[in-house]
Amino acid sequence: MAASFRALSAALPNQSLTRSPPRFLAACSLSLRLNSVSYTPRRGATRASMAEIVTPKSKGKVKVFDTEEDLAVSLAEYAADLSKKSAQRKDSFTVVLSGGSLVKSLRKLLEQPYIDSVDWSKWHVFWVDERVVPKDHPDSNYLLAYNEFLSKVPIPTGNVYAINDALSAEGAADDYETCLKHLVKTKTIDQSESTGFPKFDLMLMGMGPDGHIASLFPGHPLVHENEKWVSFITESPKPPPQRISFTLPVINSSANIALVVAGAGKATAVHIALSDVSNSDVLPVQLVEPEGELSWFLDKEAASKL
């Protein structure tokens, strides 16, 4: 185990944050803390224009939001109540990201009040599913996030938990489960009682047009997985083809879970996912029921077809 441990360390050396982008210390390492950052209410926050239905198939909370902008605003809020809540019942708040339009979904929380609000040393950053390739790779989740988020807000660099590329697929996949499993057993993640699998403070998801979620593609049998935490796919339908993806026990003991969905081009999907209609081929969205709490975030165009 410890050898794997030194793997990831050594594929991501420590790196000046004035180069982009850093590759972030993603081993199960003792990290440095940040001093506790306070929370103060949200005066004068931008409200958002939201409307919540319910929906004969919906087994969460469906929040429809007039635009994009007023769901990153409602997103913003949610993560950071959660955040809140979490730090002040333990020294942790796990934070697992998707890639696509998500990450660009959390821009608020980049602003005040969250920016100055959020307790950013307790957050401990994992990906949900990520393309086998370079870290400064175009197609890289890892760049995207770091790009568009991480660089922006002081969260410790040894809390930020990215692949080791250098592996293959199969490689990337054991080792990141291999990583994950020492944190569960060091208590920095917390482990489902009911199903012994991780047990994610927050999993926020993106979903693509054809339903996928993470890597997890209608009709492949990763969708099936139900004893690995981590797995791999290398004929991924999605182009890169080598990818590494929780699995969807993974995903489903998560303590909370948020579907962020936008853009006319998915409303099908969300149709199926959530209205009451025969559908021969489930979608993998359809598959996720966590142990805690489902919510969706859509803007209308996403909700054009509910």
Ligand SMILES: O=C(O)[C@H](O)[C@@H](O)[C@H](O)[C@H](O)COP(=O)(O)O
Contents of the next structure:
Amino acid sequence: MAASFRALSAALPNQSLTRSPPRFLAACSLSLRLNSVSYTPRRGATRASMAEIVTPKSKGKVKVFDTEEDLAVSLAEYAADLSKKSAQRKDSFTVVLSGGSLVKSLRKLLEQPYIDSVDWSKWHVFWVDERVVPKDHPDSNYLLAYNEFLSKVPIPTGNVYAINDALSAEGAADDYETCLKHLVKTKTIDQSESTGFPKFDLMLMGMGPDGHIASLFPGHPLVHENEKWVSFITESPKPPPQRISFTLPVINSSANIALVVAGAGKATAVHIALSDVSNSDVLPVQLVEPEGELSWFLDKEAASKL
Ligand SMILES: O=C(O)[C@H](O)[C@@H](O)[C@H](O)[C@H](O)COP(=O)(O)O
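Okay, that's the form predicted on its own, but what's the structure of the form predicted together with the named molecule?
Okay, now the whole complex, with that chain kicking things off.
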């Protein structure tokens, strides 16, 4: 698909709201269909070029952007739309963040029109995983999100749910689970009618080059935890070793999940996740199948093996 994508993106800049006829990509193990779309996001944002890959529903909607900058523009529009729809319906918009490069990709929400139009007072922010370090430690996902995003938007401080960094990994996981249970009881967080697990409005996650999501790593037993809401790991292959993580059933009870993946180092895992190649060790990312909608935001390097 690499060559087809390059050809398509070269053709995109001069189009406006046009959609080319679907193209079938013989090179893919899955019959992926590519629709090219050039669109102008909301007033104030710059134009972005994008290709959509049509996959079976369970694999989600896949958008491939020419650049990470275009990806960030579209991600802001996506998050702002969900925030608006949710705010029309209820008092809270529950958003879950991962660590890593995802947070930087949220930067366009800090610009117009979103910074003024999003109802930040309704946002409640959680972490799908957190490193068990003090909140002011450079490895802290909370610190990263605070520095890059949370300190720049008017989300009430009481709506930001960081872990208790005075506890052990096990203690912090239990404490976070108790916090979620309380918020489900008070109806700040929705609850899935089918699974009983919390149902977050939007989960924004990165993916590691090995196909891990949150702190669910390939081959680790935590991937199969299906009772707890939040669990812990003390020997994470990605440093630091001590982490807490939402479990897969919580992740999969979400109303919306965005997997935000950029860079050539992720291309193999993206290919495995979106194609039908059979691999003996299923990657955690392959197990993401939310109750609601799954959307992939890829740059062309991450999509280069599709
Ligand atoms: O705390 C963490 O380490 C993360 O939550 C982790 O799951 C991350 O999202 C991926 O490793 C992708 O990270 P990058 O986007 O930085 O590669």
